[in-house]
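Consider the single chain below, provided in structure tokens and representing the form predicted alone.
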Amino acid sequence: MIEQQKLITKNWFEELRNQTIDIFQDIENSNSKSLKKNKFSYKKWKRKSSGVQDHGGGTMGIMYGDIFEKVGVNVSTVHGKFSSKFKQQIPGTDKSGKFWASGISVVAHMNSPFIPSFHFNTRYIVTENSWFGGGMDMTPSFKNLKNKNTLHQNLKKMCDAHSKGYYNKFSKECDKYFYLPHRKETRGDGGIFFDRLNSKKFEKDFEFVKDTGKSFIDIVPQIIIQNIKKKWTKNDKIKQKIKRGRYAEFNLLYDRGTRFGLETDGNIDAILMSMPPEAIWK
């Protein structure tokens, strides 16, 4: 049973990685200017541990361009040994410490200043326990109360058509989650996060998350397309650069998943692919 769902979920993850990929192409090379059509490079990879390489690995897809500044788009299968200090933070490892994860991680910074940098990552997670987590959060350089209600607006539909509760309590946990406390402040205008979903329903929860990764592909290009056309200043640009140091200060001081990828040997690029091309500090 549990192999099955391993496999389905990994299958699942990958065909939503080409779905993804396809629409962001056609969005960059439907609406540039350049003659030139950008196209996503890749690079795979394997987990080393204790300098063996058979503990899964991953493709990393890299693509930067006119509307999207830097967008990537990784998936990625290891399993192996959790640390003896690393193992005390994950839920069924007692025993053993043996571990398999699957998951995708998208992450695009627009060219744009108006246009939102967007985050969105589903992964499912065996250990002596399993359970789903992920999510989807929007980070604005500048308030746009269209682009904030198209997000949570598709989220709610989305979210109560699995369940009534879901949408109220996976919103206040990805503002809660996507908070950096030296500032005092959420890194943009939320979404959705969940962690350690498991209703003893396996489909159940799985219908969940492909939802949720249908809902990204769906809700991201409206976005795009409602912000394209707005021109914008070198003043702008700096601003959205100043945003994006935020944005860096979280994923290297407080996100989950760059700290499960270097904990469990992961390839440095794509833990760090969530990174901006460029970001100031004022």
Second form
2 protein chains.
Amino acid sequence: MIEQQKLITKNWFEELRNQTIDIFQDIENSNSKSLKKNKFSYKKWKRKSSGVQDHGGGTMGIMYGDIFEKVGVNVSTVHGKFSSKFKQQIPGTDKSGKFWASGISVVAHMNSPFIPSFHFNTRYIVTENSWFGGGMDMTPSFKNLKNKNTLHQNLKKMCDAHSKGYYNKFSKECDKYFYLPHRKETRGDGGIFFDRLNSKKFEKDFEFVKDTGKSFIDIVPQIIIQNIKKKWTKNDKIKQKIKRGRYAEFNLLYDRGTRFGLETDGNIDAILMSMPPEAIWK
Amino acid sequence: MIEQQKLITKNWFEELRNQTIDIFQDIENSNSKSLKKNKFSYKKWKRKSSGVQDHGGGTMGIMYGDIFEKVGVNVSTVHGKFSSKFKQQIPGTDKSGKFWASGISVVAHMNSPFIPSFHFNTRYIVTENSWFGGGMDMTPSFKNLKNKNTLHQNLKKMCDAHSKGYYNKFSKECDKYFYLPHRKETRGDGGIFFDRLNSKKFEKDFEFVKDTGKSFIDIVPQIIIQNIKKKWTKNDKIKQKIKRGRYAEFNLLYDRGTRFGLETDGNIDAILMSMPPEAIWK
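Could I have the structure of this protein in the form predicted together with another copy of the chain, to go alongside the form predicted alone above?
First the chain shown before, then all remaining chains and molecules of the complex.
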């Protein structure tokens, strides 16, 4: 049974990757003024480990465009054994320490300072336990209540269809997670964030994870369209790059995924794909 | 006696700050093609703490120029009590946990991709023990053996005048410290780095610390002059900004001073003054 769950989650993450890329390329090329078509390029990587057997790997997809200044869409499916150091932090690793993990992660840094950055991730982890994690959040360079409402109203509606408590719980977890204590600032407008999701009903949890992904590729185009016609000045762009400095600070100082990846010899390019294309520190 | 040592070290760090700023402003304005004079601007800050009494503070100096794209020169003198968490990491804090610390730190990010970034810091720390720490290192965007030799030959000569073992020991410590394990890269060309320096002869150690500072303001102009006439392309500048991304990664992921500052509620602007003005992640 768990083997089938691994297969269908992995397949879904890959299907969602394909859908995301189709939608993003379509937005890019129907709005870009340049003649050449911008496309994702791909790079496969294999997880290196001291053992001999296959430890899985992933595919990075990245596009540099006129609308999407830099957008990465990664899928990976890896397996192996946690070191004794990491075992302590991960549930269900008391006996063998074996794990399997599959997921998709997306980070979009937009060219327009008036379109927020978007981040999305969902994953399925199997040890002696199994659970889903993920979420999405949005980081604007300029406050915009309409965008924030679009994000949160859509997320609330999606969450409510699954469980009345989800939106409240997961949006609070998002605010708590995406916080820069040294700046006393939130990273952005929040969103939803969940981890260790296991209601003991795999199908129910998986449906929620799928809907989180579907919401992401529904919300992002809405917010892009709301702002795509706005002109910006050189100074707006500088402000965006300063905000991106905060994004870099969060990822390197606090993001658990980044730290986890770096400390477990993950693929550097895939881990740091989330970094902004250009950042400024004044 | 310790009170007099505090006073003379603090005075030296401030004197060195003044000398550094004079030299850097002079380099900037004798080489810049713009008509306006570029100057350091200053911002004083006070160390906030829960107590009522004075906890010291510092002065940040920063200049944005044509030769020095962004250069910060900070002095600070602070005192207080370490939290029980930090006590464990700091020698001589078993009894009261009281500390006093004074220092100067300089980070110069240059406009020309052919002039390396320079970093320098010296400090005197007093708990129930007392010691000096500091060093300097250099981060080029492009390999240049002449620059590297200028740095190391000058440092070796300076170290050798104090103790035959210093250069070997402190340059190794520098290479070990300024290393990015996730990139399997050194930060740059190295330099010297020392900590917990206490030979039981205050005067001897202080002379070494002073000479480290004097070397810094002697070496930097030499390396600038060696490269200032070189023209660069847009692509060279992009490569420099990518290298600066590594600099940002090091500071946020590994630098003990940055982490220490952020975790002890230090002054954010002073702590992050070391960040590059513009960085790129591809």
